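Single chain ahead, written as structure tokens, the form predicted on its own.
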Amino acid sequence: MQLAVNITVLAAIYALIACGYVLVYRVSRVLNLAHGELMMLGAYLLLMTATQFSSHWLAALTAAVLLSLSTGVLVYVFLMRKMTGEMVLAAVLTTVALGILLRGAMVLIWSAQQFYPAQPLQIANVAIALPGGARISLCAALLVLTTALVYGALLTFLRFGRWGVRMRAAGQNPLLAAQRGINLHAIYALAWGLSTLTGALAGMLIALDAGLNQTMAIIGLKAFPAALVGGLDSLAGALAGALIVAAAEILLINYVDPLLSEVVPFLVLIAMLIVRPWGLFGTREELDRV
């Protein structure tokens, strides 16, 4: 039972910070590789809050959560704009120049040693006794329980909202959504927004739990595979990937080395890219060969 409840939060980091990959690139088509930085911002700006407001866990929460939403608006307004119908490789260097430099300031301004949150807000993450003689920490049991709050309200919003209707519009067709009015610019950067958001809740939330250092990183850099692995432009594929992800990472440390953790989400990726390059619910893209 215990693997089972490991499996399950580690599918839900995986899926909370993977669906921000999806959105970037389900609109736009760019791959953001500065997404597990912007990830760890959002954790160091829930450090900043708390210490503003301390003690009140809701306000410091609010406002790191409405800073990191501008993060992501402010990033695509002053930097990926300019790369708007610039070649991808060039709007995915930048991406990589962003994180380099993301991590560098954060480094410079809070330094490399390992913080917690949760001691300034005081929030106690007392462990919760599950059926079968399982635990489960407050914190990753918020964790699952926002994973599947934000994918319920994206799948509604994309489906039934206006601008969800919109964002979906402008990744099929950018030049007939322009044409019928659509501000394109708008539409990237409420994306960038919306992206920044969730990885930064995941970063929130695992900082909460475990601690905050330069380590995060790492985590946003390997929910990745997950969103690769289930299909770059699908919400449901980013599950169904952080899922077989965080399954083969738990059962391989369990019964065969903790070593593994950090390569078996890329093995499951090499995996999935020789059978199905595409992912398993991503749309089958025609392959320019060079």
Contents of the next structure:
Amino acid sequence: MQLAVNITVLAAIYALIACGYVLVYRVSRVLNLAHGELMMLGAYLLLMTATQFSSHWLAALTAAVLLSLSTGVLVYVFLMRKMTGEMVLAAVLTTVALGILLRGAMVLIWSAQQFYPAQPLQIANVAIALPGGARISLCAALLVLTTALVYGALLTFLRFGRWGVRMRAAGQNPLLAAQRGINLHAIYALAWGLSTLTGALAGMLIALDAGLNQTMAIIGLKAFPAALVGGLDSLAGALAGALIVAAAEILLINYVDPLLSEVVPFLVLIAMLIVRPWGLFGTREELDRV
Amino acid sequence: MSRQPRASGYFRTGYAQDLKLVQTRAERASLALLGAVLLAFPFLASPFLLDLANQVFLASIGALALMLLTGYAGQISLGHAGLMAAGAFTVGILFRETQAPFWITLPAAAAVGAVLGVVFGLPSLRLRGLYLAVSTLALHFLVVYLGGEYEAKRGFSTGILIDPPVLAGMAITSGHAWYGILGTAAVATLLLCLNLLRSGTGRAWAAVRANETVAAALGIGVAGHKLLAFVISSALTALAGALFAYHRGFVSVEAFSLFLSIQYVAMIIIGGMGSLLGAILGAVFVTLFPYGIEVALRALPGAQRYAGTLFAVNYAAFGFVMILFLVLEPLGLVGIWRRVQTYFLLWPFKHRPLAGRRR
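Having gone through the form predicted on its own, I am curious about the other one (the form predicted in complex with the partner chain); can you provide its structure?
Below, the chain from earlier opens the complete complex, with every other chain and molecule after it.
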């Protein structure tokens, strides 16, 4: 039972991060390898706002979320906008470079020590007993709940929302979308903003649960296989991929070797690339487009 | 390979002339000058500078290998550090388990690299672009994990110590000896790449990179040439990793992080894609960059305060410079160099005459 809970929590983490990869990739065909760092930045932003509004945890969270949304938009406006229409590799490498830059900057600003943003916010991370003898911490439960909410909201938004439909259109055929009067730059900026927001949410909740230091970006990179296994352009796929990767990771760690934790997602990734490179729910033509 | 235009009317009149690597007197003179500088360098430089030169040589071998694969054959790889790790760990494991001398371990490292090249290359038969990069990234983590596993299981958790190689009864430890060995290796790699690229193989790679369908229609075995590119590049990279292990005298997985892969990709981007000169310039730039930052920070007032944050400053500055190159100068250092060259060749004019009006 505890295993099932662990898998659910890890899957929720991966899914929440992976939907950021999917959002940006689906709309602009750019793989954002700086997502892990952007997520970590979100967590540090929460740390910053937590010391500002120490008594109101809701105010701190809202401020941090808004800050990270604008960070994503700024990244697009000042950096990725210049890379539209460039080679795919150049755009991906720009995000890699951005990740390196962010990581260095974050060490400079916040140093490499361990922080607990839950302390200034006075959130007690109590363990909740579940039926079947399993336990889950409050923040982890919150994380699972947030993931469900975020996915529900995103799927509805993409299906019914005016801007959501525009986003799908821009992803399917940028040229036609632009000719129908859709502002592509605004759409791309929105995708980057939303992607950073969801990533940052994941970062904040992980930080509340387990503390925050400079190694958090690795979790972001490990969530990437989840996005690819499900199909890089499918939100529902990211959910399924996260579940598969998390299950494989927890089970292998538990029964084979704890050292495997770092590689399991990538092993799953390799297996998927061999069998079905476009992912479980991805579109097959994707492969020829890149 | 495209030759640069010359100021004078230098025309080749025979195929033998066309095949020469060094063509004009000016080229010969400048090459001789470069050779003389390289030969004189170890006798004039301080040990620190000598060590820097050795690092540059090592990085050039790796960068040249990656340039063959990415810049010429068009196959993206983010697993370069994994291949280097494979070479280094082959040396480490063979030395620890069997005390093998370097003339066994180096070919063994190259062989392991070649085999891994097939493994890294197999996805390229099916995947392109981004997906290929991702698969090499995944394989990088796999190789590094296997290395870490070996370290942990055999009790070398801090790393494997390797004795210096013994050549003609003498252990090679001095910077001067290493300068000779690594310099020779780098020049040999450069010559190998130069000649490979103007052979049929190199032309086939260029065709595969430009358009796979057209290449196949021309009768080029696309799959075979892709795999060959991976095999040759990986063997060279593993060799560089093996030399790195001997030079450091120490192998540990920490040295082969994802950041190293990114550094190598940065070398060929900053140097200039599709140019061997670019690979070398990029290797020089990326290797010397952290030391440049350190010197620059020392020059600032209150140097002691920055000492602890040097690593972070380095990281941030490296990312920043990489972004600058990607956004502002996609042709890299070679692009700048060519522009300077053209400026002087055409001086006092600003532009090349239009092609049609030449005669």
